[in-house]
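Take a look at this single chain, the form predicted alone, given in structure tokens.
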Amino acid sequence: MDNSTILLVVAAALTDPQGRILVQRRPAGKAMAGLWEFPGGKVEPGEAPEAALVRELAEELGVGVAAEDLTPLTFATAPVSERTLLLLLYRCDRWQGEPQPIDADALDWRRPADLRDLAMPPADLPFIDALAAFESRAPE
């Protein structure tokens, strides 16, 4: 496997003060339309993952995030055609602005365990357990 067979994608678990995670629903006309996902997107050639996520959150949600406020949490892989999707999940609990569904049909805030009730892309599913485990370790 070489770098040309890996599709690098970043996603954010934006976490509000109540511990809820923001998810967005993919709009009609896009691959996997109607599924709920963590906001984010593809890393462009030569772009650092954190810079890509800062850019994607601005484009998709209209929020400003500082790269230093992104904490790596976990990753997942999944086959996509002839390539392997490598999806990096970052946790973020600080941003500027109110998230808007710029590139989505809808937004929803959910507790990690409640994410299991949503139809999500296969690559996002392993993140639910990681987020639930993180929540259970968090101090009250």
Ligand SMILES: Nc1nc2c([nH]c(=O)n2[C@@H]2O[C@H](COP(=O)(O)OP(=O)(O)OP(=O)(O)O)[C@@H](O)[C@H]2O)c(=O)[nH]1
The other form holds:
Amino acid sequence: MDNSTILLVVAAALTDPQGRILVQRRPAGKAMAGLWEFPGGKVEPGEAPEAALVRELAEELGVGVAAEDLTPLTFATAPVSERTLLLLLYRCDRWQGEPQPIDADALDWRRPADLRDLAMPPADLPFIDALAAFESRAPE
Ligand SMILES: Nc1nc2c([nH]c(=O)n2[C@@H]2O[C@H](COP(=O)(O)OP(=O)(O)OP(=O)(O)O)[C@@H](O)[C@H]2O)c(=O)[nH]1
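With the form predicted alone already on screen, would you show the form predicted together with the ligand?
Full complex below, order starting with the chain above.
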């Protein structure tokens, strides 16, 4: 299969014991600066998606995550220039270390419903509903 038209990006919904999810704000100088997103990034050639996300979470937040603690949650697609962005969202509720805004200019922890108040990339909007649905399924 020719995957050259697909830009594969992985992202994580780090979820704390209160059910709040970590989002980060893209800094000035990056595409979509000022928008809030889930930490993550592009999968490099030859890299498994979960390995890419483990790498990105270490680079962007300074946290250690085990690939087996990444649970696939949902995905989204969006057009980007001539290509299609394929964004895979994983849930993660176990990590080592305190997340730091290494790559972002701010971090915030929000309940899924409160993510609706943030400016996020258009591809992320369906993720808010998926996270809210997941939360309502979860036991208290
Ligand atoms: N990490 C992340 N990227 C997202 C999200 N939503 C979304 O549309 N994207 C897009 O997916 C792409 C990911 O690129 P990135 O710039 O974060 O990836 P990276 O860390 O590998 O980038 P770089 O090394 O080129 O700076 C960007 O076009 C970004 O706008 C999201 O929630 N999280």
